[in-house]
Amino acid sequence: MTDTAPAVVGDRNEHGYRSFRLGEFTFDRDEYFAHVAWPSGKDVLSIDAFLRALQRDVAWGFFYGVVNFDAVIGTVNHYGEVDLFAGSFNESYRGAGLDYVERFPHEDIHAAFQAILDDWTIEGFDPFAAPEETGSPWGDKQGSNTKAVTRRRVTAKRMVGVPGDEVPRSDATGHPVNRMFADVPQDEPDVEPEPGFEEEVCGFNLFAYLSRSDVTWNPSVVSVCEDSLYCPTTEEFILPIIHGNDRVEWFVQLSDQIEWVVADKETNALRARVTMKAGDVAAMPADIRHQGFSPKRSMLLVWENGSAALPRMIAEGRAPTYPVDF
């Protein structure tokens, strides 16, 4: 594992796209594919899948633990530094000696990924949107969509709608109700705080808030209580990354249905298939990877423990990988 310099940007190829080098990793795209290479191997991904995964990794700040783009490449967040790996969580690649990893300062790999995302996303394509809500990523370079790929993740400091918090309630977002949530009531609760508590007591319609989301698979933070984070999101089609946890995540299915494929984090061996319907609750342990499939746009509440101490505690065996003993 080595510390390396920021990305090097190459010339444009015959399709109009720039190449990029980050340490010993190189990134190239053509009309249909992203090509990623490292000293001991290479990987090819469909460009739509690559851009959707890259978008989440950038927007989430590399998230908790492992973000697998596919079964070969991805990132590991060390909260200040980030590993870019190939084959590290793939038993076959490790066994053949084809795995490779480099560690970068967070700001360097974030800037490199943002540059790739901006150059390779063409006009009309939005990597955050559901397939029916965006244009095509295919073909030669045609313009860009910087506004879409530089969206800021919505993060409340206390709770959505609380006076002084920067996140507005659904009626102030300016976003229309999504086509699949036309039946969601938009009324807001009546809150009558005692005098002197006007800035401490608040309420909002979470379903209305989520019904206006213009992105998929992008958890926003709607409430914060010390390390307890409520991060709901709307899901449609396929979760673009395969998430390898470094802490337990709780899932509460608020509407419709999501099917989860759960595998071992280190080997990718299948461990479970979970179908969650509205009202179901599940915990994803800290030693697995998971990917979701949502046939209809659905609402999911992800409950996170944001403690920075958890990954080390779990790695050292001082905290369990699962949430509860039955």
Contents of the next structure:
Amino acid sequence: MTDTAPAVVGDRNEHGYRSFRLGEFTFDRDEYFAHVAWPSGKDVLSIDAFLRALQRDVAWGFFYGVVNFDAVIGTVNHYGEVDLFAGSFNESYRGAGLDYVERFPHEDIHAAFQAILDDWTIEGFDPFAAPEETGSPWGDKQGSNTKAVTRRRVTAKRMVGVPGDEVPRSDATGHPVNRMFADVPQDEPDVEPEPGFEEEVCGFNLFAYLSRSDVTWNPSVVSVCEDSLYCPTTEEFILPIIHGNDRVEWFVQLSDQIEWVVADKETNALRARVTMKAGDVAAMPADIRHQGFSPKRSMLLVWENGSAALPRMIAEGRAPTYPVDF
Ligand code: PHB
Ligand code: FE
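Write the structure block of the form predicted in complex with P-hydroxybenzoic acid for the protein whose form predicted on its own appears above.
Now the complete complex, all chains and molecules, led by this one.
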């Protein structure tokens, strides 16, 4: 934790963990649970689920729209400022007047969340890894895993596949093919550029590239064309957050299968269960929240429209919550 971080850091409790305060919110952990409290209520979350959600929120810089940790607490990204809320997207809490929200500068809540994540993640547990590929998060404080919780996405220096991209994606760079993608062919495409264009006309095997990803539920920008962002990711077990969209997202299921539970963004009323099999394409509307379940590690292409104007246009009814009229 840096000196300038805004969270008030408390003493270590009998389990060896620090307590934190951010605004009127307090955070405590014990052997199995994260305890979050605010002036009008409190919440308890399994520590594995809490750390997996916190890891995504920190690493994604609060993502697009709403990141629900469960049906009660979460964050809303206002792109520069961030709301930390309790019950704001839960009809019962709102109806009972129990909802509570505080807004923080992005850097302040980011530093606080990073500090909690670092203190509460013990040796051997990696919140980005699939459960079968990591150690246990349970018990009293023992060591830490700062390397895992401060992991940065690999950044390509040039478009992936172009000479000089500097993307590590081989056994030699410590990126072996994942156990569940052992059957994914590793051959690269034949590209025959005209003389003089060898450095610019390139291709790469996206399946081979993804087969070497060592993290789950972490969409990464692989191509950019103005506001069109291709963000493929490899998924296993449960999406650790419940994402409340502030724009339409397209999903292209590249391999295997994911079950999506889709609910109303504001109330949490269940709206749909979507089973996506390899080759299926779905548009997730801008007025929903969703959580994915992937029994076997799978590949998913998340296609985002990164336009900064979209959330406001949708909120004001100047753009629809769905992508196309047929
Ligand atoms: C999403 O909420 O749209 C989302 C988040 C993370 C993923 C996939 C989809 O890995
Ligand atoms: Fe989403």
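These numbers come from a predicted model, not from an experiment. Numbering follows the first chain given and starts at 1. Basically, rigid core = biggest C-alpha set you can superpose within 1.5 Å across the two forms.
Once the rigid core is used as the reference frame, the Cα position of Phe197 differs between these two forms by 2 Å or more.
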